[in-house]
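Shown next as structure tokens: one chain only, the form predicted alone.
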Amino acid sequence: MRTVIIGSGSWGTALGQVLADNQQDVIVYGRNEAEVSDINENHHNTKYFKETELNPLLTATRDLSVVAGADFVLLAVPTIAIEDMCKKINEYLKPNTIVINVSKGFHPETNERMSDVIRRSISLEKLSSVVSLIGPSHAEEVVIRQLTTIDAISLKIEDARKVQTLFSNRYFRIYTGSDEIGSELGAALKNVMAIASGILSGLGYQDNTRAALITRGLQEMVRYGTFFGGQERTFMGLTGIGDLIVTCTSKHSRNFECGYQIGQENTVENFWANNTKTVEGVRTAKIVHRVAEKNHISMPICEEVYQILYNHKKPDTCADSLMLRDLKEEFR
């Protein structure tokens, strides 16, 4: 079974190493010549992992036609690039290819989940199914073989099991599931909560505040996800509370880091002026605001993040806005 990973960034490289450790036939496609050469010649991806040595079986290429004949194609590119990349690889894919999605977010214009974007952008005869490989994980820890568990989610459970078998080993354990809506919405929404967590930490709030943020943030995720057909129990699992905890508390989280900078400076101005990284929660906050407003879904934490990012609300006023809302029962 042959796997091609599209994207030589941190997550694509880390997942490529998992497959190399599993003695699988895997190659990484990347556009950046320096990253591709670093993987092939030095067994490193220094841009993302500094001195971490990669499995020497992992190789990389800049030739996109490498996807021809692949059994699995894993898309490790930002959500904004998924549609375009699918259209580019479509001509090369053989029939019944399993496409693995690891992006967490929405199409910036249509609000679609990534699985829907992939199904729309790849010819049906070439696609066996989409499997979303998502859950609480940071590439920086997977690449040094820290114990990690995530989900393989698909509407075609037999393909989820194939991905489960492909990736699972002594340090990387995969569970399967079929609630694509709940899992993908949970994985996307937690990025907004992580920005909120970073903002509050940057403002100086500590453990009590973070516990409140994670707990109430989970309620917003459940409310939003179940409105669109996700199962409530999904949010108690790896793509819900698991992903939420790790992203709201980790130094590796770009979303938390983004929020922390904004909170420390008490303004979003510097972030917009200087950020060069992909921070999925920033785009997600805008989409959630738009969709929640249209459908009358109460999302107070997400709304505060949106107001800070896009209407330049001062972060130090957001806590009062949340704490001084009308009082209510917790589970009403």
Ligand SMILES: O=C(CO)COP(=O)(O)O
Contents of the next structure:
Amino acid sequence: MRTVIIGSGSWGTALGQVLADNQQDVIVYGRNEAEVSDINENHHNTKYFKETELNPLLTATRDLSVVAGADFVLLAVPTIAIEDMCKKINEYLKPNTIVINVSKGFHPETNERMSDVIRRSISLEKLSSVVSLIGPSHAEEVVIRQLTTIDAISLKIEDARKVQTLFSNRYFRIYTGSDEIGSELGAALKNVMAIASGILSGLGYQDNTRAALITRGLQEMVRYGTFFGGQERTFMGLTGIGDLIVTCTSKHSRNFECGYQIGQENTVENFWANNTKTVEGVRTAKIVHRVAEKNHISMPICEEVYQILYNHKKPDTCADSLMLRDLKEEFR
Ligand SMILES: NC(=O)C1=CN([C@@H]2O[C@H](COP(=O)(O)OP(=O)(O)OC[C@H]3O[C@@H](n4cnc5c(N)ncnc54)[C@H](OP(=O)(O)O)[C@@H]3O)[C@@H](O)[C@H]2O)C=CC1
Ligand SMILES: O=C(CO)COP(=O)(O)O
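The structure above corresponds to the form predicted alone; please provide the structure of the form predicted together with the named molecule.
Zooming out: every chain and molecule, the one shown earlier first.
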């Protein structure tokens, strides 16, 4: 069974190495010549992982037609590039391919979840199903083989099981599930909470505050997710509380890091002027604001993050906005 990973960034490379460690037939497609030759010639991806030596069995290519032979195609590009990439690979795919999504967020214009974007953009006969492989998993730790558990979620559970078998090993354990809505919404929304967690840390708030943020953030995720048909118990699992904890507390999180900078500087200006990293929660905050407003879903933490990012609200005024809002709203 052959797997092609689209995207030679941090997550594509780390997941490629998991498969190389499992002695699977895997190759990474990357558009960036430096990343591709670094993997092939030096067994490194220095841009993301500095000194870490990669499994030499992992190879990369700049030829997108490589997907033609794939049984599994794993899309490891940011949400903003998913639709375009699906349209590009569609012509090469063989019938019945399992497409694995690892991106966390929404389509920037249509607000669709990633599985819906993929199903809409790939011809029906070419797609066996979409499997979302998501959970608490920083690439920087997976690449050094830290123990990690994540979910393979699919409406076609036998495909989720195939992905589970493909990836599982002694340091990477996969659980399966079928609540696509609850899982993908949890994994997307936790990025906004991680920005909030970073902002609060940057402002100097400590452990009580972070516990409050994680707990109340989870409530918002459940409220939003169940409104759209996700199951509440999904949010108590790896794609909910699990991913929320790791992203709200880890030095590896780009969403946390972005928030931390904004909190420390008490302004968003520098972030907008200088950021070059993939920080999915920034676009997600805008979409959640739009959708929550339309559907009257109360999302106070997400709303503060949105106001800081897009309406230049001063970060140090947000604690009061949250702590002093009408207590009648708090029924639990
Ligand atoms: N990193 C992690 O720990 C985890 C990431 N994820 C999710 O994985 C997704 C991918 O992120 P991640 O790997 O971290 O991001 P990175 O920024 O590390 O890498 C992104 C990769 O995608 C490529 N890319 C970007 N835009 C395009 C495009 N339009 N067409 C083709 N290739 C493109 C980049 O190429 P170039 O270098 O040329 O820009 C780069 O190789 C995100 O949604 C993220 O939330 C999920 C779990 C863990
Ligand atoms: O999703 C992730 C970990 O599970 C990666 O988080 P960041 O995108 O914030 O780095």
